[in-house]
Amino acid sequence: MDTGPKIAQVAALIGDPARANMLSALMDGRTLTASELAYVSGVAPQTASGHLAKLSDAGLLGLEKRGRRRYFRLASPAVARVLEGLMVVAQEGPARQRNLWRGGETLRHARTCYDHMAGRIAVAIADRLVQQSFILLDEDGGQLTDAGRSFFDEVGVDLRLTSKRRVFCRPCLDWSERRPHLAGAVGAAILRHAFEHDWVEHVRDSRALVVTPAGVRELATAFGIRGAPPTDGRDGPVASLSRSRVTVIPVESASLGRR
């Protein structure tokens, strides 16, 4: 078997601190230039070019050319899953070796995980969908029920735009909350809907998402989630509101969808 050497090669590439920082910076699904990735990894542009070439040759990064500029992105959702899994494993080591969460409460409240949503809000959405039997989840994947399809139609989340070449629905263990949020095509559709309807906004130069006032209302109406106040992207007086526990309103008192 030759899988061992291949695993070792990929692991060695990811294990370099500079390359790990580059890959982490691309975990929000954006594309970044070599200069931007050099900055986030703390290395010189020439050194960054060497790292990017190695990551691209190994199939971990994809390249887009726009005029004279070259933009890098994670090659596929599979690469994002590997990185997220490594983050989880790193948190599960001996207590003395675990990294303390230093991402800030805004990042913990809501953030992107490649093309889907992570953090407290995303975990609460997954809880609601499972609680209502709209989605059936196990460790390996997820299935949308007939009731779930009707629910997404009522809320307006368009699942017809999902690619048939990728996993439709699966749990993704949230590395800050230690519980699953939704990934796959369904998770991507929820995040796309949230952006298109101004429920959330990107925080500049961060994976963090701001929950807008409209998002607070719609998350309560559509998914029965409360405790999701708007934040301004900083750990200040406004962002501190998100420190309260996100809860899912009991089924009997929640107004799901637009029925």
Second form
2 protein chains.
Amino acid sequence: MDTGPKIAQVAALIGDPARANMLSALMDGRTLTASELAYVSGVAPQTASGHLAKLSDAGLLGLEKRGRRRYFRLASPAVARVLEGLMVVAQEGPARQRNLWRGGETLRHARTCYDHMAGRIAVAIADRLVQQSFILLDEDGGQLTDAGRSFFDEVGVDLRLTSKRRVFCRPCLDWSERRPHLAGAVGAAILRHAFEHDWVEHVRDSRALVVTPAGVRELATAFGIRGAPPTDGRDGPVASLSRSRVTVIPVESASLGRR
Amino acid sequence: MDTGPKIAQVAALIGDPARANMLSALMDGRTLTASELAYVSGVAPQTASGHLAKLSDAGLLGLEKRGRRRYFRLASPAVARVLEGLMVVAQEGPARQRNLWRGGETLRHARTCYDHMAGRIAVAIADRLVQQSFILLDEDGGQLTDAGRSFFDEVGVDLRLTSKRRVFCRPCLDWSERRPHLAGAVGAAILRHAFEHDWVEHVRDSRALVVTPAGVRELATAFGIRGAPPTDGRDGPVASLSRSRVTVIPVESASLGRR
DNA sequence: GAAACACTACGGTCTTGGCCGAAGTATTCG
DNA sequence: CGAATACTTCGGCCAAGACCGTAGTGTTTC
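Follow the form predicted alone with the form predicted together with the DNA, if you could.
Below, the chain from earlier opens the complete complex, with every other chain and molecule after it.
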């Protein structure tokens, strides 16, 4: 059984807080420079440089040199999937402290996950699409129906702008909601559309998204999602935000994961 | 972004070779005692005890006390999925040494993966089922067709003996073949059937499977898989086995992952 | 060409944590 | 009951590696 040591090597790389922070910061699919990654991981540039070398050598990060900067990104979706998986396990963790998790209300509401959307909003979107039979979603596999194709056409979400090689539609277990949202080409197309039409905006230096007024309107008309006011605050340790239990009405919450 | 430290904690747990070996040993869904896990991980019982305590506390392992023994198992499929994901990433790893991986030929041929089958044989089965349109398989999602239901009825694979709560059919990226095999209830049902009808047997103390003569016959008639002789050797560092490039004819190897 | 900038290499400190021997607590068996 | 078994706790040893100060290399800017 020589697989043990191999996975240990990779896991140990992710197992350092500084490196884990770097990887988390790259989860939204951005590319960041060594300096930026040093900042988010909270270590000195020299230390970060060492970490980044290890992560690149191991094939977890891709590297692009441009001028005097070095841009890093996650090497593959497989890496992103491991990270998401780790978040799920970390959340499941010891049952006792499961609900003490209150930080990052903005993150729980809406965020990017590699190249698609996650959080309450994203789960609500997935729910709606399933409820309307626009998408057939097994807990671990998805398929677009003809009705779904028309629907996306109507809304204006362009599904063609996608690499031929990538997975078309798959669910991705949301670590904050513990229910699936949409990943794959469809998930990416929705996020792209949301950005292009200013439905959402990135919170500075964060994977968190805020829903704009236009977004609220469009999400209501297109997806029937109500009660999703733009959280106008910043993320971070602002405790007051944590209390705003924004109610996203998931239309028919039992429609997913009923097996 | 407080998700970094959380995933680091979990990853660090998996990142120790001894613990990684323990987790790998449990990947086939078995339950093992503390002593057995100490043995497979290659450390003294006292050390293993500490590791197991940490893994249980973190919610990676489930624990059942029976008499003076303590039986451990993976706490959830989510944990197994993280481990599989790590194997994939570890394989992708640094491109240069990708094909130096020659050990464990038996493992590459057929093995259990949590509760279903993996390896060349399993990939061939998945290929066949897709080619015959018994299963619709997106690279990350699957669905059984009516024809597929009849087929499994005929072969005698009982799909009903499965927990209502679990995912019915999903692909699982095979870390040795780097193409998907079948997981979920369908994958589990096939493995169960294969065990019950002595198509395969576990290699002692290993996830590896050997295909029996009966298995060869049945795999050929039921699934059209030829050239799968029972590898009668043991796994381990027996170099001669590594050369037996058993040719499993995948019927139509392009039928999967064609997107 | 000099200064500023982005990043890397080296060397030494210091903490973390894995490891096992010895001893201690449950459980079973005769 | 006492011996054997399965496992845990404690304590001390030791190595791996994270960290940063200093000192580099390569690139851009003025």
